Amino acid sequence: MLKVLISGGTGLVGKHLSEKLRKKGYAVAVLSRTSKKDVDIPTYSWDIEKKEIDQEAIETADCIIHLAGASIAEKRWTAKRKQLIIDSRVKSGQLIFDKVKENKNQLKVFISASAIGYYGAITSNKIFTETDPPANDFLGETCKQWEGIIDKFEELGIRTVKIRTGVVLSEQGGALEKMTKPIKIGIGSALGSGKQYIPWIHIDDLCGIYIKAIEDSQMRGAYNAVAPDHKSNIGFIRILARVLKKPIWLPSVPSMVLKILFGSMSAIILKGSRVSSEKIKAAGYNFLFPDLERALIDLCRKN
């Protein structure tokens, strides 16, 4: 029985992934601020600032999945918040790397979340692929530093996979809940021009990609975790409203209003380009929810 250690295991993705891994027969443990080992999913303590991890967590892991990191959409991007977003990813990854190196534990695979923010907050006609360079904006620089730590695991001879994740759609919490609320009360509308793309993925497919990364020894490097169905903001809202059997409000919310409300963080709402899923498909992953309407019907039905 392979043992999978997950950082960020109590978050939206971590909870879903833990459940699916256990159903497939994996032993799952998570890193947490407190230790509790006599439960179905044991927790091992770690403290990023003190640079401490329970040694047993590292020594017994066959696979580590690194999901930890402060939310980019939770608060305004002050200078302090931006540094926290970067540090929560880079320092946590560095700590895991240091402990793996110290313990000389030869993991079978190290898999880490990354984000399509690697390509930047930009709206263009380009479809971004894994071979494109990182953008020069805040999101691009964050992902560049984040992946820089991840790449160190390759230097230890450990197979390493980076999952560049789009907007995760889930039946509880996350982006879909925020998008659904205004539509349900009759005030849903497009944001800004509405022409910006929303590279999205159903949470079941995201978990499926992580599981494939564990099981497929040929997977290495970066993979975009986005569905193959490209939808603009207005296209997304129209389909969501149709699934919910609700009208949408016209006109769209002006860009200036969003900039006032969210500051520089508004870039993740007002900008967005298409991102390719061809590499993960070529690796043999078959999407459970390849089109948006099917995904939304499934998720809204669960609520």
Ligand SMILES: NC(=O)c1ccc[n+]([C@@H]2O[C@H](COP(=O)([O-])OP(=O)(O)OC[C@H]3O[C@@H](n4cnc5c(N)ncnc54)[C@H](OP(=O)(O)O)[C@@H]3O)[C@@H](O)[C@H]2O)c1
Contents of the next structure:
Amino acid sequence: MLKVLISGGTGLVGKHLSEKLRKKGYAVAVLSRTSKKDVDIPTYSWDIEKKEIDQEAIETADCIIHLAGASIAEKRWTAKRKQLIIDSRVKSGQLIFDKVKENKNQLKVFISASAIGYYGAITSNKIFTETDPPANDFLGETCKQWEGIIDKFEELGIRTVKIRTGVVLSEQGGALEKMTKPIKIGIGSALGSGKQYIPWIHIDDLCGIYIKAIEDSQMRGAYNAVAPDHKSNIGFIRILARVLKKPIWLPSVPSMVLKILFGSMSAIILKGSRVSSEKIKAAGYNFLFPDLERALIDLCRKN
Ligand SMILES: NC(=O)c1ccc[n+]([C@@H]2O[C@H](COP(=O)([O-])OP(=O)(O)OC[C@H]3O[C@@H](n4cnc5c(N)ncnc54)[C@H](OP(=O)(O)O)[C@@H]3O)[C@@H](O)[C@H]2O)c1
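Output the structure of the form predicted together with the ligand; the preceding block shows the form predicted alone.
Every chain and every other molecule in the complex is listed next, the one we just looked at coming first.
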């Protein structure tokens, strides 16, 4: 039985992925900053600042999935918060790398989250592909450093996959919950110009891509994890409102208001480009939810 260790496995993606992996017969363990004794998934602890990881976690893993990281959208991007966003991904990745190197264990594959923020917070019609360079803004720089650590695993001869993730749609919180709430109470509207794209993915497809990355030894390097259906902010909101059977009647929220409310973090709401899913499709992944409306119907009926 293949053993999969998931850093940050207690989060939105990690919980869903753990469940899917266990159903497929994988042995799953998570790496967490707190040891939660009540969960039925073995939890190993680590302290990134002290550079400590429960040794057994690394020694026994055939596959490591690195999801750990402070939330991008939870708090305003002060200088301190920005550093935490970077360090929680890069220093944690470096720590795993050092321990894997020390242990000379039998790790077969290292897979990590990255984000479509790699390509930058810009609104354009260009469709970004995996060969495009990282952007020269905060998220572009974060993803560049994050992926830099991931690439180091290749130096150890370990197959490495980077999953550049779009906005994850789940019935259990995350972005969809934030978008759904105002619509449900009748105050939903587009944000800013409404023209910015929202590269999105249904959580079942994201987990499907992670599982494919474990099982398909041909997969190596970066893959965008976004659905093939490109939707602008206004297009997305209209479909969500239709699925929820609620009207959209208010004008869009002015960009200035969002900039005042969220500071520089507003870039992730007000800007957005199209991102290609061609590479993962060409690798043989068939999306369960290629179409936004069907994805939203599936997720909203679960609530
Ligand atoms: N959800 C999305 O829409 C989306 C989009 C693009 C990329 N991603 C990336 O995919 C990964 C997983 O996303 P997610 O939505 O599952 O994230 P999440 O729900 O925020 O979970 C991330 C996990 O990381 C750990 N963590 C939080 N702060 C940390 C810190 N300061 N240092 C070390 N670990 C910390 C936490 O685990 P413990 O508390 O147990 O340590 C947490 O459960 C993240 O790296 C995220 O950036 C997500």
